[in-house]
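Here you get one chain, nothing else, as structure tokens; it is the form predicted alone.
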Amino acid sequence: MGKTLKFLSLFMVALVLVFGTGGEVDAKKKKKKIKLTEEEIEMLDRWEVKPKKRAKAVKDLRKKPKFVGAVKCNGSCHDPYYQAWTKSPHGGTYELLKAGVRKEAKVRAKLDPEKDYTTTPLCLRCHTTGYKQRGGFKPAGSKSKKGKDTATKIDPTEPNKEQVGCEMCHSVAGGSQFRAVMKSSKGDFTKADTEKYGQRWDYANVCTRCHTHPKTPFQPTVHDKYKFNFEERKLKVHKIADFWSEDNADQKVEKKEERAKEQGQSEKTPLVIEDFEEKGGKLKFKKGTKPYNSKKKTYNYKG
């Protein structure tokens, strides 16, 4: 018995010497350094990001773009904007899809006022955030290939992806990356800095995605109030004046006026507007109309 134990001990030692331990392998993986590009170094230098924080910043910037929801903009970043948004028309778009809500308007547009439209693909594209895109809203009944419930959790007290949030107007494929820009730069970024990661500044253009889409039932021919005037509509989006307080006074966007003097690429040549339709009960984006090509990792601007 003693010889057997001695043999096993020697065998285990040999295995460790040859293959090492799992801990050593994990340690090597953790020690793997991220090599920064010259462009990233220039950007981080300009933002005065400390050396110890650079790897984390670049790691966040290199992640695939995805929708994260308006709640991410709340709290310590843009609380007044978030609070104002919850009271705006965009902050309640999902509610309009529910049965019995806005009956008169639905009847006028030849929709069934008693029908629940909260799972209707064509409606969800314009009434929620990022529907059918990475990280975007998923309606009730959504499941993974393994049958796991993947529907977006809805908190009535904290509007998020179930409404038309920040990213629907400000981003191309979600705000995960340019949130990292804002954090690393501490707000001192240029329009070009965030455009590299999918922020858009062609707001008058992007609003047409839904407000003048040929498939929307709420056409000007139905009622004059559906005539879209960007300058008038934008006044209803960020009524932040009533939402400043002692707690969020430090969240004022200091570089806003300075950035307004810049002209971003998306302002010079606006991004294409995705077109979509419903086929077989599913939402389909028409080929060549998406502003972001996830395979090529490029943005598509109008000619």
Contents of the next structure:
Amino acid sequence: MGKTLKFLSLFMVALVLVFGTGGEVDAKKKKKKIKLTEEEIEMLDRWEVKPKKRAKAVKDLRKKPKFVGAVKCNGSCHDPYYQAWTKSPHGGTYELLKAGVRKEAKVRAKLDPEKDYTTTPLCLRCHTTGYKQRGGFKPAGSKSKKGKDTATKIDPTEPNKEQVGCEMCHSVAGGSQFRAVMKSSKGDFTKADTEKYGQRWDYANVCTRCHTHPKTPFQPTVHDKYKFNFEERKLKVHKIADFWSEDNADQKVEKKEERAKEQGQSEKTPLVIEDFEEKGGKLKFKKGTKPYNSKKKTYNYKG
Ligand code: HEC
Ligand code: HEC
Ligand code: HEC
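Given the form predicted alone, state the structure of the form predicted in complex with heme C.
What follows is the entire complex, opening with the chain shown before.
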């Protein structure tokens, strides 16, 4: 009997230690409020975000950046851009890694035309979205530490992370954060607003993440057609003209003209371009060449 009592009281003490006394925990929880920085308050005021929505908006903005995929840009915000992209050269880059596709070009670049390159790290870096970065594309055979299949699902009817998506040209380390800016501000943001959260405006520079990059097998020395003229090429990136309709007319990027007068930080000093190599079957970014430092939360500009 005495033994049972002793045991019971020990058990109660343990319970209190583990769970605390209910009332106190609740009180603490209620008091836990997010403290906004002056910068955040200024932005939320300017974007006219309602008080009720502020906590959620700030929570989203403070998360780590990650890749979300082109599909997230479609379906109410940038539909014509998405539709045009699926039919553009960048909406079909994954297919090029399959065996037997573009044989002639592969032979010319000293690649094996019969090999399947859809799991080759070096190729995935330039032919998919966010490979080896948070939220990015994971090829077939990818597994978590516990052995769970983590490969990105591919839906041939809905191009997404397996191609060179929006985020490879418009973001530094994925578009989740600036997507939150765009939504909270209902499109009424400045270049600086989204840039703070990882959007980039250094368009001519961003192409060299892949085109004419030292690691691409398709160098201008291999064939003249790989020479890169930005002004000419950019006309082929977004052929949106044919994709406007009554249903999406409200998605016109209204602030575009105004924003064009602004100059983003990345336009003044473009971001560094990643260098990388394959080591032991893995893609490794070279130190000092990553445009975003996730520990310090700072951007790495050229010069
Ligand atoms: C550094 C980035 C980069 C890497 C790495 C890379 N590619 Fe590409 N790839 C490109 C770019 C950019 C183009 C488009 C070049 C152009 O048309 O000017 C391209 C084009 C291609 C083409 C089409 C060429 C044509 O003329 O039709 C094939 C096929 C291809 N890549 C396969 C591969 C394979 C396989 C690998 C891995 C062994 C690979 N790429 C690695 C950037 C890269
Ligand atoms: C290959 C690179 C590339 C990809 C991929 C890409 N874009 Fe773009 N995007 C650009 C460039 C370059 C411009 C600027 C065009 C110009 O100045 O004429 C641009 C402009 C835009 C604009 C107008 C922005 C403004 O305010 O000026 C929007 C909106 C846009 N892109 C959305 C998207 C969406 C959505 C996707 C994916 C479905 C996407 N882009 C994929 C390169 C890209
Ligand atoms: C993440 C890598 C990557 C980035 C960044 C990138 N491209 Fe590409 N681009 C490719 C690949 C891969 C192809 C090959 C597509 C094909 O041949 O079907 C390609 C093909 C193209 C083509 C078609 C070439 C042709 O004539 O068939 C154009 C145009 C182009 N890119 C323009 C741009 C511009 C402009 C930018 C920068 C705003 C850019 N690209 C940024 C990977 C990239």
